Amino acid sequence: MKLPPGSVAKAKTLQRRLRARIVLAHLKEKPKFIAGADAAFDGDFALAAACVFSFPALELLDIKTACVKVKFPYIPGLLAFREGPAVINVVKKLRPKPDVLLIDGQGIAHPERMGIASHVGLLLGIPTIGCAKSRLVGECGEPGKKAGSRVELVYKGETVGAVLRTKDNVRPMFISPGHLVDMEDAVSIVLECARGFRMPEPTRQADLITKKMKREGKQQCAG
């Protein structure tokens, strides 16, 4: 996929200007309603999901699917303009409305801060969080083995996210706030989400809708 000249340099000016936006604070009340969100390509389409859940009882309400043209090739640090469409679509579907969104990516553990969980929640106006299953940017030691233990993720000096172990003896997910939510919501939330996987429940769910839809075609998009 070939882009015109200039695009990916005003792609990361486009970040940087966002990102003066980005809000991160203590969440004023508990939330009610969390979702997840996940995307997969195939071909040039994303294929996303998001399912929206009680919370804290996490009970399933709702779920939507897309099929989204990607116009945007992959490129690192620009995961937004690439999945973003697709995510912000199928998320606009959900009823309830999420009080938070969890995000299959990076927050603000991110080279401009900006990463597709910033993005989309500064463009939804919702509180997001990122939760990555691997590390984009930073330096960090390893989490106790005990579900709970989380280390820093520190990137040129600042602190950008949680190395949290979320299962006893796995392998940690990398959290960081997305938008209008602090390191300690972040992290608290998703440990609320962990129901006996790596993966908080709202984007794991996410994720297996993808993955099927991914073997399906996407011409098994629907809602």
Contents of the next structure:
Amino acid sequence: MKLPPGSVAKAKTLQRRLRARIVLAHLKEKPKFIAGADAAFDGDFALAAACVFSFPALELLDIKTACVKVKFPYIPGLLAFREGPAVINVVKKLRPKPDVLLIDGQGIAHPERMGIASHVGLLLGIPTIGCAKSRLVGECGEPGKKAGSRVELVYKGETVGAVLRTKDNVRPMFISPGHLVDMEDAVSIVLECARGFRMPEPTRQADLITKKMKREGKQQCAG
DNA sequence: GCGACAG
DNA sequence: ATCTTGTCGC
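Alt. form predicted in complex with the DNA, vs. the form predicted alone above:
What follows is the entire complex, opening with the chain shown before.
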């Protein structure tokens, strides 16, 4: 996928401008509604899905989907410019509006502290948590084999995330605050959303929906 | 120059 | 992310 000249440099400049507005603070109230969002790809289109659950009961309350044309290729560190538009579009449709949003990707565990979770959280103005299946940046050890064990993810001398075992004996998840939450919130909320699978329920369901959309064809999706 | 590199 | 069969482990 081709990009107009200078797009990559402009994207990086925007990240550095937006990161000044990221706020990491402890949630004042326990969330009542939590959502998860993810996207799959079919040609030049991003098939996005988002779902909201009651929290901490995790009863499914709403599901929304969207099909958005992608204008950016995948470039490590610039995922928000590829998936962000579709995710923002679909999350805006959710009812009730979520108090916290889990996104498949990094929060501040990013070269510019602006992973997709931080980026989307800032643009939507809602608390977000990055839930990635693998590492983008940072150094870390290996957490214990039991669910709940964790080690810090350190980047340039700063703790930017947690390498968290969400299930016994499975590869850990890379959790990092996105926006309007702190590290403790991120880890505790993800653990409360762990329901016997590696991925926390909100993100896991969004991922399943996304793959189903792809199987059944993008022609019938909203957006 | 070489290796790393979310989805 | 996506392309892909059988297969090992809980």
